[in-house]
Every structure is written in C-alpha cells, then in structure tokens.
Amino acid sequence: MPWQVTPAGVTCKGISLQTSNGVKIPATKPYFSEEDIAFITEKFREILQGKSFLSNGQYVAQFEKEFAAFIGTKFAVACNSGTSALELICRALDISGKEVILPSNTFMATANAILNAGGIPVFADCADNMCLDENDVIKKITQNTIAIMQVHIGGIVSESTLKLKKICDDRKLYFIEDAAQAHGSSLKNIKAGAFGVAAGFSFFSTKVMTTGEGGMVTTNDEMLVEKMKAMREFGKVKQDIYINYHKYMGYNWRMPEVAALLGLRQLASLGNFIKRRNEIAKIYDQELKEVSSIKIIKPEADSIHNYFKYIIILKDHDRRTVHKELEARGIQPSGYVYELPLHKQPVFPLANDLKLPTTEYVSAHHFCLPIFYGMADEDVKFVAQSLREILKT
C-alpha cells in the first residue's frame, strides 16, 4: 500500500501525483493527516458552538505556548502573517529612524516591516550561500544603526548568524531573525528563532509548516511581549475593567483560532516533515552530483536544514529557458529566493544603483527544485532527469 497513514502522517514514496491542470508534479503541497482533520473540525466545531473564542482565544495561547517551547525561548506572540510579526518586533525594539541592516536577496516583507515602523533599510550583500556576508555588515554599520535583520534564506542557518550576532552583542545592537523560511532548522543545536533579541516566523501556505496565513515572534524579552500582545490589538492594555486603553499605536494582526488549530497540528508533525524533505534532497544530491553546470547550495556543517527550498546555481544556462522546459513537463519549479534582488527593485529608486556582486549573481542564476512532504521518490527523480536532460540541450 503506497500510503500509510501513521500518527504523525504519512509515507508516500511509492505514489506519483497528478494535480487536475496538468501540472504533474506542484512546487510545494501542504500536508495535514485524517487525524489533523479530525482534530481540526473536532475543535473548530466546539469554537463555531461558543465554547472559544473565535479569535485570539485558548488555541492561539497553547500555540504560542508550545511553538516557544520547540524553538527554545521563553516566549512567542501569535499574529496574523510572518510580515505583521516582524512589523511588531521593529515597532516594539523603537526603531523609528534608525537603520536596520539586512540582506537584498530577501521578500519584500523584510524591507517593508523595517519601513512601516519607521526605519531605514540598508541593504548589504550576501555571501556564496545567498545568507548575509558578515564582512559587507561590518561596512555598513554607521552610527545610526540599530539593528542588524538575518535572514534564514531558504531554511539555511549560516555561520554568519554566530559571527553577526557576536557583532551585535560587541556592538550592543539588536540581532533580529527573520526566519520566515526556517522553522525547525538550526545550526549548533541552536533552533532558528533562539539566536536574537526576537524571530519572526511565518505560516503562510508555502511554508514547511503552515496555517494557510498566520505567524509568529519568538523571543525571551519579557518587556517585548507585553508590548507585542498590547500592539496586535491596536496597541491595547487592560486598564480596570476598560479594555480600550491604549498606550501604544497597533493594528489588527490578531490569529484566528483556527489557524492555530492547524498549527498546532502541523507543528507536532514538523519533525517528520523535516524529516522526508532531507530524504529527498538526498535524492536530488545523488541524482545530480556528476551535473557540473550547476552547484548546489548545501547546509552549514553541524546544522539541521528544513530544506523549505533546494537551491541550485545555474552556472552557463539561462534560467528562463530552464523554467519553461520543466513546466513544459509537469513540473513546477519552486519559486525563487529571490529572482530580483531589493535593491534593483523600481520601488527603491534610490538603492538601483547600489552594488552588492554576489547578490547580483546569485538571483540571477539560482533556481529552486520542488520539495514538499508528500513527494514521491520516482518523482524526485523524475524532476532530477528531466533537469539533466534539459541542461545537455
């Protein structure tokens, strides 16, 4: 039997998918068992019935209860996207005119929380493994620096997350994660998310685990959290028996309860699907190791990648060709990390004419492979054969 279904959820390396558009193989499919939707409508009836809040109530608690507790830290603050939770770690540590130093090949919603709570984005250049050049940081930190923003870049903690963080604490700047991408990875048995003065996760449906939308802080600031809980809820404190009382400027990032009914359920499957998608970069690593026209971005060593993206460099093919060819078979390539860097972006002006050459390089010659729980090996090595194929021609 080709799918057998376990407490945790299933095996399926002897299935191939077939989705109804054609496409043969997706890029990224989430993953909940017969259990997780048991557990799931169980529980949203009993929220639909009264017997919780519909937002922000019991579930999001023991969410944000356990989630701190895989990661390593004393606390987590649930909201509403991974964007929202980086938004309320920059508006909580003040960093209103202040520069914050992050890396260009990163998504929009990095600059964007550094923006909405009033910072200055400063964008520096990343090293061959498309993480942060600790040596290009050390060159753009100024007297107005506040913070330097990691970026576990496609689930990879790089060792720049130590040496960064060592210049943060000689600095005394705040080291911030941004580990959208990184839940479960960790380098030196240290969990992405424990290494700052504050994380941002985010669950959105791409992600290794997922509530379709939602996300997370992880911090051990205790001061942080109160004024994360009061500014997810525009920026409220409980004062006697009024509620609207507000001592700080919010917005609405509150989770539903439901989104943590499925993060509560994917997070105690997280380590089987971390699990299967190292067994399938295995695969692609031996199917593709006598490829010389590409190099494969490996993980640090003494670290655990999540391998939310398998990420390869196209050293002499053109990307766009490359992309059409899969597609052309099936096959959906896995986004990318990312295809044009912040700084070249037309909504930076001011930044186009900046140059960071390993940046530069690298989203324009990266591609990412899909990778996803469900995936089966012949189909691992069916986009492993139809890659090798279409770079010979």
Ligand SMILES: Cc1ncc(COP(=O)(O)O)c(C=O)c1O
Contents of the next structure:
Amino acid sequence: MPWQVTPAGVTCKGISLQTSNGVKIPATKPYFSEEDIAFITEKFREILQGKSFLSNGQYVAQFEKEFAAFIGTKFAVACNSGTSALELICRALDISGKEVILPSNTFMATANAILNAGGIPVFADCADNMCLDENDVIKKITQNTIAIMQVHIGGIVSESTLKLKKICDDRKLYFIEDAAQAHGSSLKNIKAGAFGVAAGFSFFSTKVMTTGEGGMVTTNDEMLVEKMKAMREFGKVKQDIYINYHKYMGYNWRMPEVAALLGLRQLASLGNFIKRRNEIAKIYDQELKEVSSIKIIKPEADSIHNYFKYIIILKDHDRRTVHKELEARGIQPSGYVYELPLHKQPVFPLANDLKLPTTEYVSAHHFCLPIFYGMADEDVKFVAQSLREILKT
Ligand SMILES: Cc1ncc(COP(=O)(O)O)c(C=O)c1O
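Can you return the structure of this protein in the form predicted in complex with this ligand rather than the form predicted on its own?
The next block holds the full complex; its first chain is the one shown before.
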C-alpha cells in the first residue's frame, strides 16, 4: 500500500481522517512518504551545512532537467510561482501592447501575468468542459492579437487545445499553456506543457504536486530559455567576469533549493498520485452515476486527467446550500474553478458587461468534490453518499 498511517498523520485506505477543527474530510492534502521526508531533510541538512548554495543551485537544475524530461520538452525553467512562470513566458515573448486571448474562467494569475508583462487580456468563453471554446476564440482574434493562452482547468486537457494550437500555427500566433493545474495530464499522448511555445506550471500547496510555492516553464525554445533564466535574476547576463549586466527587465523569480528538493520527490511520485486520483474519480463516477440532478465533467477520449479537481455541475440545486450542508457533515468542498469569472471581477470594470454565457453558467453551477492522494475509499463513498442525501432534499 503506497499510502500509510504515519506519525505525520497521512491517511491510508480504509481509515477515516478526523482533524481538530471538525473537518473529517479536507478538500486536499499533500503527501510526502517517510522516504521523501528522509531524503529532503538529509539534503537540506547538507545545504544548511554549507555544502551547496541555498537558492537556484544544483537541485533546481536537476528538477528542471527531470521535469522537462517528464513533460517531453527540451527545457524547463524553474521559478518561485506559477504566476511568475506565466509572466516570464509573456515577458520573454514580448507581448507588451499586444492582445492575449484567455478564458475568463481562470484564476486571476493568468490575467495578472499578461498585464504585468504589458499585454492586454481579452476574455473568451469556455466550452461545457470549462476550457476555452475555440469558436469564441476565433471571434476575438484581431490584428493586435499576439497569443492565445489555453488554461487546462481542473487538470482537463480539452480537445480545443489541439484546435487552438492549429489556429495559432495558421495565423502565426503564439500558443501558450497555463498548465498550473495540469501536471501529468495529457491528450493523445502529448502532455500538458508540451503543446505550445511555452507552458507555466504551479507547485502551490494545493496542486497535484507541490513545492509549497514554486513554478516551472516548459519549452523547446532555447532562446526563450536564455531570456527567462536571465529575467528570473533581474535580467542579468554574464559579461566576461561580471554579472551585474542587465540585458532585460527582470525581477527576483528564483526558486529556493529546498523547494526543488520537494519537487524532485513529488515528481517521482506523480504517477502514483494521478493513479490514485483516477481511482477516487472512478468511485465518485460509480456512486453518483444515478444522480440525475448533476452532470459530471468527464475527461476527453484518449486523454489522461490528473484529476486536480473532480468537477460536477449542479443542475437544479443552490450551490451555497450544498456547500454549507457538506461542511456541516465535516466535508470540505474543494475550491471552485472559478466561482466568479474574470470578466465579472470588479478589477475589470470595462469587461463586466461582456456576455460569455457558458462561462457564466459553469462558474455559477459547478462544484468540486474533495480529492487527494491519501483519501480513503470509504471517505470518497461518504462524500458521495452525503451529496446524494443533500441533493434529495
Ligand atoms: C490556472 C492557474 N493559473 C495560475 C496560477 C498561479 O500559480 P501560483 O499560485 O503558483 O502563482 C494558478 C494557481 O493558483 C492557477 O490555478
């Protein structure tokens, strides 16, 4: 059994979790095995003893190499968040003054990265699976469009990814992936992160693999790598013996070594994490298949879903009531993706009147059930049973 009850409090199959704040089943929970913890603490001790550098050193380089190999790209560039990964891509592609089309149904960070790099976010509608709708994207392309950014919401790699990539290739636009949620997901044997010119991943604490905080860009473009590696260190490049030479505008987006140590171990476990998440999803599928008032958002054919989120649409019920009633039973619903789309956010007043009907519907009606590697089968069944009971009333 890969997941065990340990002094660190990790759940194992068949044993329910009871935390101190009354939460029986949390929305998510990271997993590090005892071997992971031993490896990380041993290497970190060496770093603390001064045997190697604390930031952006040998383990970051190793993590980049292994992550690129896993995704299937030539290169990866580590940084300190998913947001900085996306901003590095946008800056390296020099999108300043140009429009980038993105789904409105995404996290604020996707738009932040574009804005911080001087670009103009243009919000498009999504399809029923919550990822970009290529038909709406086409309508949004103008003379000033430079890129389309697909977001693999909840870990789903939508069929629209391939269509959008073709649209970009035909029109000489950049195809960028926000793969913040899609570690290990794939479509037709191509992994999220390997479709476009570059992709940004997040290793925030809730993600399928985590370094606490952290990010990674994957790309096949060596010129972009040179720029992004400079930009993550204030835009510096080495001139002769000197390093205080700033060729680009940059910032401090470096990854600390301890984060890379976590990342190396999480990457080694990612296959197991995804396998278990798929087992959990299967249980939910089975337990909920006869509930006619919900629609389960299923992965595409010929795809691997990492099940960062298990998403359902509540067709007839008030989401707030369902949320509160699950919480009353000690079940923490997983975070929404996303409850208020970007075009309705107060920070974008000029976009507030935009009509993106599918986005508005799925944002308002979707619901994410708890899912994480160490979740016991009986806890999955308890969540499903609770949901069935709540939806009956
Ligand atoms: C879709 C999406 N984009 C970008 C980000 C930003 O990642 P981070 O929180 O690591 O900056 C996240 C993560 O929260 C995300 O879910």
